[in-house]
Amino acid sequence: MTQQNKKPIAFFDSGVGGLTVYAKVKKLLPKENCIYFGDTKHMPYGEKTESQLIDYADRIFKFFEGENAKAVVMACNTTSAITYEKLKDKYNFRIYPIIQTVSARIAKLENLKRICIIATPATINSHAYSKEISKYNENIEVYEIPAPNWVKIVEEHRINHIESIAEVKNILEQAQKHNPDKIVLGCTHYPYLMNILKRFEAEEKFIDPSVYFAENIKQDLQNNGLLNDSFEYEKFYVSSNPENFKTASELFYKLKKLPELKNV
C-alpha cells in the first residue's frame, strides 16, 4: 500500500446533495479516507452564471489539491454539464462528473425509447444530459424539464410543506406529460424529495445518478491500482451554516460532529 493510495477521495456539490453520492460510495469503498466540501455559501449552484460557477469550481479544486487528494468527485450535476471541460486538465488527479459518467449507462438501459431529465436551470440549460446521451444511444427521446425551487425545498428543510408537495408535483406532472420510460433525478438533492415523488409516480419510474456513479467511481480506482485498504479518516467542510447542513443532512448521512467552516 503506498502513499498514494491513502490519499483521500474529495467530495463536492452546493450543499447537502452530493451526500448522496458519498454515502452510496462509502458502503462500497468503506476504507477509503475522504473530504467533503459543501459549497453553502453559493447555493444554490443551478441560478449561478458559468463563469461564477468555473471561478467556485477552481477554487474548491484548489483546495482538494492542497488536501492531496488522489481524486476529485464532481457530485453536483450542474459543475458536471458547466465546468468539467474548462477545468478536467488543470489539476494531476483524478476527476469524476457525474453527467458524463453516469450517461452511457443510462443510454445502455433496455427499452428506452423516452427519458426525461429533471435538474436545475443551469443543468438544463447546458443540455448535458442530451448531448451525453445521445453519444450512446440517438435513438432515445429527451426531454428536459428545471425544477429551480427543488434544491431549496432540501437545503431550507421544507419537504414536507403543503408549498413544497405541490411545486414538486407541479414539475412531476410535466415530465409525466411524455409519457417517459424513466425519469432521472438530474441533481443529487432530488433523491431527499423521493418520499414525495414516488406518492405521484412509481418509485422504480426514477434513476438516482448516483448509484451508477458510486459504482463506476470504484471500478475506476480499482483498475488503476488506487484502492486504500485502512480507513484513517472523513472530514466535512461547508463555506457556510455548518449547523443547518448537519440538521439537512440526516437522510443521507449522520454527521458525527458539526463540519468545519472553510473559506476557500
Ligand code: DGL
Second form
Amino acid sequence: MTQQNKKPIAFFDSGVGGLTVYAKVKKLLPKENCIYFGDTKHMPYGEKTESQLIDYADRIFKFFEGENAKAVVMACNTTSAITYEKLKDKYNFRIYPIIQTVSARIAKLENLKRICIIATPATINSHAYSKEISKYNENIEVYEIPAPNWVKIVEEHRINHIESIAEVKNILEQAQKHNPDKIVLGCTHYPYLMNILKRFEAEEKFIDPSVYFAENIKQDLQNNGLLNDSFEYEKFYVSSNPENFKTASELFYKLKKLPELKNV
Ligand code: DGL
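Let's see the other form, the form predicted in complex with the ligand, since the form predicted alone is already up.
Time for the whole complex; same chain goes first.
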C-alpha cells in the first residue's frame, strides 16, 4: 500500500444526513480511513443561495485538502446540484457528487415510467435530478416535489412528533398524486424518516440513492488503485453544536465520542 491509499476519504453534508451515505460506504469499505464534516452552522443548505453554497463547499474542500483527502464524497444532494460543476476542476482529489453519480443507475431501473423526486427546495429548483436522469433515459416522466421542513425535523429530533408525521404525510401525498413507480429520497436526511414514510407507502417504492452511491464510490476507488487495506482512524467534525449532532446521528451511525468543533 502506498501513502496515497492510506489517505482518508472525506465526506460532507449540512449535518447528519450524510451519515446515511457514510454508513453505507463504511460497510462496503471498512478498511478506509475517513473524515466527516457536518456544516451544522449553515444547516439547512436547502434554503441557501447558490453563492452561499459555493462558498461553504469551497471552504470545506480546502479543509479536506489540508487533511490530505484522496477523495471527497458530496454526501449532500443540494451541494451536488448547485456547486459541483463550479468546483469540480479546482481540486486534485477525486470528487463524488451524489446526484450525478446515481442518476444513471436510477434511469436504467426496469419498468420505470414515472418517478417522483422529493428533495430540498434548492435541489428541486435546480432540476438537477430531472436533467441528469433524462441524459440516460428520456422516456421517464420526472416529478419534483420540495419538502422544505423535513431536514429540520431530523436535525431537531422531532421525528416522532405528531406535527412532523402530518408534514411528512402531506408532502408524500403530493408525490402519490402522480402515481409514481418509484419515489427518490433526494436528500440524504430523508432516510431518517423511513419509519414514518413506510406507514403511508410501501417501503419498496422508495429509492435511497446512497445504496447506489456507495457501490459506485467503491468501484471508482478500486478502478483507480486507491483502496486502503488497513483501517487506522475515522474523525468527525462539525461547525456548531456537537452534542446535537451526536444525538441526531444515532439512528444511522453511533459516534463513539463527540465530534470536534471546527470552523472552516
Ligand atoms: N442533506 C442535504 C441534502 O441531501 C442537505 C439538506 C439541507 O441542509 O437542507 O440535500
